[in-house]
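Presented as structure tokens, the chain that follows is alone, the form predicted on its own.
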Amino acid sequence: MYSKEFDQIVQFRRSNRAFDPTVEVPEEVMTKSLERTVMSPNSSNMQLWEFYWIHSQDELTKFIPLCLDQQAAKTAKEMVVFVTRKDKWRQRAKWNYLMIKKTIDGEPGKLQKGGLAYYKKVMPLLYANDGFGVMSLIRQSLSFFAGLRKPFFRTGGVANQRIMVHKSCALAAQTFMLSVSAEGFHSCPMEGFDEKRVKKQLKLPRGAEINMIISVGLGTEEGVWGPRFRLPNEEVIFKR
């Protein structure tokens, strides 16, 4: 129904690495963009993003060095860090069973029970850690076992866990910049910064990563380093 739309705004969408300093970028934009960010598929709905709108003067410059004096951080009209936040698994998955209990209306129903346990007890064995390593070492030898006999899911350690909330926020993160473009403006994500001072200007916690910065603003052509390249199709798409 929206192909067409859909494929105009995917071409559209290009990382432009210098924006037009004249044109700003209406606030509208960015609030409705991140709107539709939140509604991103992600790992059992956990959420564990956080998005930080970099909207001031003020802010802008001081992440221009953060990331590297990129031209398209040095031209940004709004920034957006994208953040996983893996430490805040328990509000999470309390935030998640209590919406499953808002739902229920007498006796749960055989999915809404599943559902509490789900973050109940899966939950907790899927994101728990201890200093030992002794989560790991289990969450790694019931993946092993039970997958000796069916396919499962395997799951470990803490690089698992990053591997997961990275890939969720990702999601957000191309939801995002599509949106940006289906508004008529464009943008380009940044992996080229300073993580440790950023999680510093933003004043997050041990326990938040980033996982990239999105510039946004109206596109130049010198913001476009030639023509768009990709592989053959059939190097990348495989049917079985």
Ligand SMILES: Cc1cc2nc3c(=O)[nH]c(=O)nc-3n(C[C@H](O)[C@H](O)[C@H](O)COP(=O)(O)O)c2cc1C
Second form
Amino acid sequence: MYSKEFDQIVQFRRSNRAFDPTVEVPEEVMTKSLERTVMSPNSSNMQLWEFYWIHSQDELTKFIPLCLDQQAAKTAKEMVVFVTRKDKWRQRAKWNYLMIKKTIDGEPGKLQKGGLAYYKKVMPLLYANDGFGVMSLIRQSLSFFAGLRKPFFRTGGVANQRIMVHKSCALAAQTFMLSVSAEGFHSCPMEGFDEKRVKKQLKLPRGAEINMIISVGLGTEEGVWGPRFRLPNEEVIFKR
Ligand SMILES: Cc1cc2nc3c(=O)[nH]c(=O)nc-3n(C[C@H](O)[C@H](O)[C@H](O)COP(=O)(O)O)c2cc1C
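Pass me the form predicted together with this ligand as well; I've looked at the form predicted on its own already.
Time for the whole complex; same chain goes first.
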């Protein structure tokens, strides 16, 4: 339906590390892109993410050393910090539960009943942790034993939970970058930053993690460091 346009957007998006200092990013480009970002697919609709739009020059300047003085940070007109919040699982599970409840008028249907049980019973099983690793062990054992007889969701410790929230957050980051491209601006995703200091700057709690930081601006030619090369399709795409 939008195949040609989508192709143009994908081709247009390059990581740009030198943004034009004379061109500001219209506020609307950022708000629209962030609004599109929250529409990204995410695990169980738990939305265990937050997006911190760094807009003021004062704050942008503070983020340059936090991004290790990278060129993409030094020239950024705007930045967005993509944050995972696995620590907010209780609130988000409850929110989803209540959203489903709101849709119920009279007797709940099968899907609604399933949805309510999912957020009340399955989410705690997936996200709850105790200080002793008991929950992780229960999850690992459950996956192992149930998985002996038939395919079963493999989960376990905190690492699995972290992967879950980072997956969804990275998808949100991609929606954001594609949106910025669709609006004719450029971006650069960065994982080169001091996570500890970024968290401190944003006053984030221990359970939060920084997924990536994306700088935005109008890219320049020198901001693209070379032709785009990718591995041959045969090495990475397999049809079976
Ligand atoms: C998770 C992630 C982290 C990245 N971190 C950095 C970074 O810290 N600094 C940087 O200049 N580019 C960074 N990049 C950009 C990549 O180098 C770039 O996407 C890759 O070379 C492909 O080029 P393209 O984006 O122009 O297609 C990162 C990209 C991703 C997806």
